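The form predicted alone is given below as one chain in structure tokens.
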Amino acid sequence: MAVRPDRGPTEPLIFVLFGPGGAGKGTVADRLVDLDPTLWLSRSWTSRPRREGEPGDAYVFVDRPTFMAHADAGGFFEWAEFLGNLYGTPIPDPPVGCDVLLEIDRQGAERVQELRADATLILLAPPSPEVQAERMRQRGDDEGHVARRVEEGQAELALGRPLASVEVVNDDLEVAVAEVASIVEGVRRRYPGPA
């Protein structure tokens, strides 16, 4: 995994959870930040509104002017167009003693990958594309916007496998849970920080 050696003693380390939609990303990160008080999920901000029975924290909710004004100030690690919304990983800014955690699609971790190269990078596929679509409809996405995030979710994982520092395949959330925060163990004994 790409991690630079040379981490001071208060940089915090980076993950990156990227997946296609539907791939459970919010799902694993907020069960992650749970269980570890060390890792800190950084909110993205979208110009999207928020879903019938979203949660209000799944996303910083804003519109597109208050978001390009934000982009337009330099307050965003990274942020895309996807499907005629707006998507940005604020410049993440974690309490001290704390590692950093990304919930973001393919396009912002190829950004990420660009400006820290010691990321690592964690695809999260769904088992199915079956399987992707019903945890979408589940969510309260019509069947269009399914359709469409189903086919580009295809595409999303052939170009982020190659991308990925490894990919966890999410069929059961606690094994999911699980292998993700193995691998955030394994990179922090390897290069020991604040957390």
The other form holds:
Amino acid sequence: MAVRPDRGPTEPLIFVLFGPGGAGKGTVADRLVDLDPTLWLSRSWTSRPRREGEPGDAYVFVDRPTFMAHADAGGFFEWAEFLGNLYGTPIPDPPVGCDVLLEIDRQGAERVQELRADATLILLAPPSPEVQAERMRQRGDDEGHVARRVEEGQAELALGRPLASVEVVNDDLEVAVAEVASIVEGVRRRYPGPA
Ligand code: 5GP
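Form predicted alone already given; the form predicted in complex with ligand 5GP follows:
Up next: the whole complex, starting with the chain shown before.
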């Protein structure tokens, strides 16, 4: 795992949870930060409209011009277009003493790796295409969209595997969360920042 050994006192570690839609990244990320107050979840921006029932703080929801103005001003660590919508990770600004958790797609993970070779890339995979499709339906994605994203998801997994430091299959939520938490702890033990 390529982790920078010269970590400074206020320099956070970066953990990237990436993988296809329906892998359960959002749920795993929320649970991880609930359990670990020193893990700070970066909130992405998107130009996608909020889905019905989706929490208002799932993203910073903005229109396209606002998104592009922020991108032009250098406000994003990385950003990408996905199925016609823009998504971006703002430059991370965690509280002192916290490490950063990014929940993004494979393109974003690739970009983060270019910018920070020391980031830990954790690929979260759904247990099967059927489970992946069902998770998308449950959160209200329309059927045509689901079929397309399941197909793309399989391709994303194949592209993601060579990038990933480690892969976690999200079959049982609590097991997956425990696995990711132990990966985080392992990296912290290897490269502790001064207390
Ligand atoms: P959704 O519209 O289903 O919330 O997200 C679509 C895809 O965009 C997901 O794979 C999600 O992980 C990805 N995504 C969310 N935030 C970001 C981000 O900040 N950067 C990038 N590159 N992808 C993101």
